[in-house]
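Given next, in structure tokens, is a single chain: the form predicted alone.
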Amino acid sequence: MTALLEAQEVTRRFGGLTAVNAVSFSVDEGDAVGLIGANGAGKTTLFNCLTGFDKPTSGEVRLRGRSLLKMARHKVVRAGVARTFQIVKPFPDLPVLANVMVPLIVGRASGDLRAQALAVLDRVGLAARAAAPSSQLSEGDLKRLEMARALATRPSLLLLDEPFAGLSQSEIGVLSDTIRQLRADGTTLIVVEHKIGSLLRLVDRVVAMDQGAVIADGEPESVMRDPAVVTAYLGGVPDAQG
């Protein structure tokens, strides 16, 4: 059976620096896997490399067995691959509904818009602020402004960059209960985040990266009890209560 996506031997070099060095893994359909590394151990890259944003020194990048590296950033989101931002970036003076519905337009989406876009705001739990500015949101809000734009696309595949930065606990809380929703609707995840006892809570499968490489891949008690993983993060897990 082919998994959902598969990335072969990935590397990005800029100069003589490798930032991501021969990465391998694959994910299933349904699959929520954590990605975690100490800052600067290549996560971020390595997600511009799974959605176009940047393109591999070597290696590949499958969607069900179709090659997605000589695809624009856009065909890949319209191939099934989306992904959120460690930054938001709304159309501020947009209503939240409108900001869902830039994403349908652009997908070229048929049908009722407006009633797809409060769908999806109904499954991040922010139908009822449809109709306010993105500007008066919350930063926990506009988190899950980020993750409903990203949901608009119809994706087979959603990567979370970070999705915790700079959230209150009881707004990581609430963004995950509905990242947990999402899990129940069948949402394949990719999260990067270093709030890892928050992140373990969320996942059932860890890859850890160092110094672009992977250095662990399992269950999320395993790689956590991985003598490498220790090591990388100085001796600790950053945030392990999180």
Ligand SMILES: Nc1ncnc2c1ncn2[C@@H]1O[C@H](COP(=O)(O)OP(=O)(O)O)[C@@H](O)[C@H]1O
Contents of the next structure:
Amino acid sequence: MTALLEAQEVTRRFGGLTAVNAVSFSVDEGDAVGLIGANGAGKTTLFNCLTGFDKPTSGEVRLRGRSLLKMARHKVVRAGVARTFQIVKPFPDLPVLANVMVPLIVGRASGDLRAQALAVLDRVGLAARAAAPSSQLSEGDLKRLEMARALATRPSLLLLDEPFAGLSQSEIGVLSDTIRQLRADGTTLIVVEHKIGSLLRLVDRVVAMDQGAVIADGEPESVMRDPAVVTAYLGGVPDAQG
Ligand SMILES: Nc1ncnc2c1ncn2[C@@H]1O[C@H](COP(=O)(O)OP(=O)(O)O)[C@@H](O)[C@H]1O
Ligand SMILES: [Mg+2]
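Could you output the structure for the form predicted together with the ligand, given that the previous block was the form predicted alone?
Time for the whole complex; same chain goes first.
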């Protein structure tokens, strides 16, 4: 079987700094993978390389066997890959509804875009805020909008970059339910998150990075106990109970 996503020796250098160093791993249809590592480990840079937002210095990324690096960004979206950003970037002056209509258009939705945008907002519990300018949203609602914008493209592979950062425990619970529902619907997930406890309730595999390289990949329990992972976190995994 061809992997849904395959990274092969992906390296990204910024001048003298190797942010991502020869990373190889593959994700099958239906997998839910947690990607962990200290700040600066290279997680966001890897996400950028896996989603066409950045080009690796060397290496290959394949989506269903086809090189993703040769695809234009909108083609990557249409091939079913969506991601959220660690730093949320909505169009601040546009109402929440319009912020969701833009990715619907990029994803080539047809028919009643307003109704579809509202339906997506409803899935993340944000329909009541549809008319508000996104600049007026709370941190929790911004995270929901970010998720809605990703869902609007109907991804088969969704990459979430620190979805729980800045959220309260109850907001994390609500968002976790949404993520679990996506999984149940067959969406493949890769999730970067420092709140390890909450992350481990969502994934069945963990990939750990340190200084740009993958240092462990496998069952969550064994990865979290791996001496290299414990050392990379300087003896203390942040938010182990979070
Ligand atoms: N555009 C960039 N230019 C230069 N250095 C960068 C750039 N993006 C990331 N880096 C550096 O690459 C390393 C990995 O960063 P990042 O991928 O954001 O890590 P993480 O998401 O794991 O915290 C860091 O040292 C960071 O400063
Ligand atoms: Mg990051």
